[in-house]
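Only one chain comes next, encoded as structure tokens, the form predicted on its own.
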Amino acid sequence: MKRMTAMKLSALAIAAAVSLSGCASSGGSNADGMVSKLGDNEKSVSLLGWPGYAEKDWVAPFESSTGCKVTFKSYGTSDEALTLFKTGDYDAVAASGDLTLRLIAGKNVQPLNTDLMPNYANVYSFLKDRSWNSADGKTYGVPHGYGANLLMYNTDVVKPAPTSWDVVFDKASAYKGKVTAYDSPIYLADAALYLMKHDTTLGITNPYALDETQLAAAVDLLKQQRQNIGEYWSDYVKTGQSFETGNTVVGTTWQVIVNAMAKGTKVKAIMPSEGATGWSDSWMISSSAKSPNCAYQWLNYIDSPKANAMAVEYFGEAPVTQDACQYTSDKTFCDSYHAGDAAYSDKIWYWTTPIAKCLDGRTDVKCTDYQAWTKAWQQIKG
């Protein structure tokens, strides 16, 4: 089973500032809380992530050179991760960028030692100490897997063939009922993005970076856009199904929809001149961790490249080291999600969740938190 549900989040408030320290006993630990070497092995590691993110078929060698037995659970949305992963039952967590700062700001997760963590080394670099994994200069997530949110339309009612993202804005009347987006307060960054390269009078140079002006300008393009709306999708299986029936003709897709899509469908996905919104899932290490060395070697195992294959193509998204990709089973499968074209990943606005202190550095103004992103959404779709 790969991603089936969309990440819907509620309105929790989210911290100003994230500057942290978190800690866990491990071999040792610096003065700022971060481990500093391993200990013995604790035999078991509890961890939560997104359906697919722990299978068999990875895990399994995994236990057998560690010595650490995986207790896996999954979880539908980032909220209900978030409300699992603070009971304290889980070692180490797979978090999208909608729910990474939540859990450094509630100082759920602990500053990462990435010297201990060998496989991190090879990681892309431009996955590496970014704004959804890092705060405060140190890192707290060690990526897993990324992809992008493209623009995908029917080739046949769809014309000219699309180019930027007003098809689904400006344009979408022409194909009134038949558009979709993707269900989530976060789609709130796609009109952001949107505006950014349409109206610069607005001022936006981050699209999780909204003050309140910015926010209602990125509300009012969405209620527009809310009259031509077919449906909204969260199951991307069913959406890939609503493209294939001709039920839905342009919209937002994953490139695991394009690639499932039946035979002789007549779609395509690009991603439009303004670039593009996604994500950047990252395993995380709880501050409480009972079992923080089976952590760093589950977050270690699973940037090997090997694992990284059997792990990214089972679920659909692109890999995170170069070497991974001599391990996928569909010897095109980099190519496809265009893994380690960092001009590709330049066009990715990955997401970030929102909070009061602006992302894009501005000091003379409060930005909109996710809060405020959450009602706006309820007000959007009504």
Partner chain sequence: MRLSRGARVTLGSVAGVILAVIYLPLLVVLINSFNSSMNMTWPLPGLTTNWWARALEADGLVSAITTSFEVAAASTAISLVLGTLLSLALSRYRFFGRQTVSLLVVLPIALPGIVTGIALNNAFRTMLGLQLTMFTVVIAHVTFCIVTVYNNAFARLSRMNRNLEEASADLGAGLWTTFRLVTFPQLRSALFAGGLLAFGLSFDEIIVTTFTAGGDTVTLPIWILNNMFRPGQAPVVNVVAVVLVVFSALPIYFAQRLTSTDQRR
Contents of the next structure:
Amino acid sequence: MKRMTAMKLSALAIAAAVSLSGCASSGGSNADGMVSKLGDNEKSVSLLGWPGYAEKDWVAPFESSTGCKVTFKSYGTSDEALTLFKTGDYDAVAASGDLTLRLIAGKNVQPLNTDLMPNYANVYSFLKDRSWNSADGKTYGVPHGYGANLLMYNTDVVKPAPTSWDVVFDKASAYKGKVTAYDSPIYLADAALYLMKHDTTLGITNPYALDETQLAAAVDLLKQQRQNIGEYWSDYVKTGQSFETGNTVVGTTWQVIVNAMAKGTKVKAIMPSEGATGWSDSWMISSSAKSPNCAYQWLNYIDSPKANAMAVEYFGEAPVTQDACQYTSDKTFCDSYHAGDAAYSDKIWYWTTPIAKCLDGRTDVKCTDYQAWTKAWQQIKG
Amino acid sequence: MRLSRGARVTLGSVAGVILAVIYLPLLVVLINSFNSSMNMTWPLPGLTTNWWARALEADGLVSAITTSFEVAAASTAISLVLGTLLSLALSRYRFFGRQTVSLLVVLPIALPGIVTGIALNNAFRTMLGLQLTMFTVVIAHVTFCIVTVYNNAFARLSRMNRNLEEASADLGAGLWTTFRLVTFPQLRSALFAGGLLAFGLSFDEIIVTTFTAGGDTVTLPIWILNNMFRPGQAPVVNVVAVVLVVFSALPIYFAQRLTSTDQRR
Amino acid sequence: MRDSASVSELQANPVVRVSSARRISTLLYARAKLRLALLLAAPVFWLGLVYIAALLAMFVTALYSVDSFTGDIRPGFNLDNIASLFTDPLYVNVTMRTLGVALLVTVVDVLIALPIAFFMAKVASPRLQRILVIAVLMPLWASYLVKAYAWRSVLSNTGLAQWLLQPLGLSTPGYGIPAVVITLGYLWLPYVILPIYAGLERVPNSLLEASSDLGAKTWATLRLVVFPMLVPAVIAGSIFSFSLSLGDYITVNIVGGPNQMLGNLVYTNIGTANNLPMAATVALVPVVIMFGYLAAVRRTGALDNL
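Let me have the form predicted together with the partner chain next, following on from the form predicted on its own.
Everything in the complex follows now, all chains and molecules, and the chain you saw is the first one.
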């Protein structure tokens, strides 16, 4: 790992960028539990995140510059994260949009004072104060990285080149047994997005706000798709392998999987005409954080150009500031991930927890919540 | 029974074929550790020693192996004590509920790991309010490790000549002395075999561990699972498996020797 | 036991220095029940209070329900979850599929284990025997996940299985239920071979020779002498393969194609839906099956052969 040594050398430089007003003696907070002023750094900070969100390469410089010793636990699914975070053992969590609202509603996280995090100012505005990282006008999360659930296909087999998700839905039978889909209840939103564009009678305006009828339509679509599915995927190795061997020829993917393909594999990933679902992960601070100051330092640090570049390049997602682009080791990185492309970002329906109160603003019906989605997902898989 | 030469040869070749099938996937693991594909795809696009180099500096690998060793050693030690006590009780006494106790000891291995896992997870966290740590993993592993020690010890005790123990007592030795000098030496190899199996069970356990390990307790199987979900890390786990298989041969060999010399005695 | 006699002998012996440890020993020697209680206390505490209590508590939560948004468990008495096991075709289908896989894995494993265990125990020289036991045990150290992914490699469209089978006009089964049976059968095979080998080793050679001396054919010896002694060992091995398959959810994710098993439903309910009550309910299924199985085989003495 060449990056590693380069990092150690520049640790000091970063230290300067990260350290905030370290002289303030004790922190203060205002009425709504928001910190107004930072205190001295505690000795340690306990983080929870997706695998690869806090690797040695960018954790070590943080530790040496702030004195906050990092312990990191990774989780496999958003729901595992919820269970873990509820134990109160963690100061901060990197949460995807299918988790953030539940954390906010459960009062597990605290509103953030963005003034205390200078790097936050440089974050792309299309990622700030969105439905998945804010509530009641208050910011609850700072972005870590974002990406889209793309459509990947085998260019030898899937002809003509698809431009729509219809290859995995209405036209999927042509590739029976060789179609793949992401293995999570949140994948229902992909079906809902497709229906939103192709079956306007259903009246779907937000793939995360589905009433009973709309959910039933999405379930039907996925049950049809199930006939053609070769396998569902949730880890990189599995889906990457299947595309390389030809066991799978078409289905959802992430940019990082595309980039990890062996040279010469005949695959291509596109953003279909309907748009796509995607994720924008946010770091949030626990309402009962034992090390709030270190947690604030971490949130500020992860949006600093070098740290953010390393973190997103490792995981394979777009960085959250333009400044990060000059620090990626692959100079074409920001282009291939469409970083900062607001028009591209507009096509992404970022993962959001489906809740009973419809996210599209409808008040005349109750929407289906995540538990209903989970039940439906099990039924679809059968 | 005298098997004809033909029957022996047939049996031998069948056994040989079975062994070949057993080792075929391990060969695949060995080859995959040199596979240049990040996704371990066959046929191999190329060869590389990259993963072996990466394994040497892999983050957390050494500590994961250490953790697994610690967990397995602690679980085995406790299982040895509890399993021996239980085997003494059940082989030397007839009492009400004896059948139930013998079923009780089998239960943790007979019920699927996921049942044990979520039951203990619920008990530790919600009922007892404990934080999940290495300690909780050990508690969980002991429940299903006791049975291997118990069964080996129980079988040996049942075949053991009781006269020696009684002679020792008659000669004035206390219970502890009798156990230490008479019973234990005869039991030793059975305990070793049972302990080794318990160690192996604990070392590779993943399902129960997933549910009972806290954030900082990363055992080797958990580390491997995590690496499957980390970009570009997966083939490193093949290296780990190859090394483990090679190194495990030694302890198993010695265990075997010890058991068989004991039996010949 | 001649407890009282030996105690009086001990007490009559003036040479024995009476230390407190010795006094405890003497006391224990005199009281069989106390000794038994001391022997049993720790293991029964561990298994009963830790394991059984945890199991019972979990099954009580099967009667609870869950607040879907915050994920909090609402205690109460509610048979909806348990009823859905019987009324919802999902649970019925998945249970049948899982049961089928577990049975198939067990049958395959026993069929493979019998000849090799027989060869190890009755044909191989002591030296070869030792080497074979090691050879069978070694794969256990190569981590479950690594082996499962190795099978994924082998069974892929361009994998080793395809390469080996193509000349015979066959093709790889690909990913799906057959792949799950192959992989699980492979993973649990050593756990089935070992008890059967140990069981066969206990069949004295003299007994086999006596049988053939009395004129029995090889097959008759096998059927009348070996088989009855083998049954408990085979059942012991089957407990491993059956129960381990019944609760597995990782292998089916790796090689099972789009299928799910009972373990996946339990895992999804607790991992994804955060619904412990429903997870506990589904977990009841393998538990009931295993209890039935254990009750059925208890009389054969198989439980002592694990």
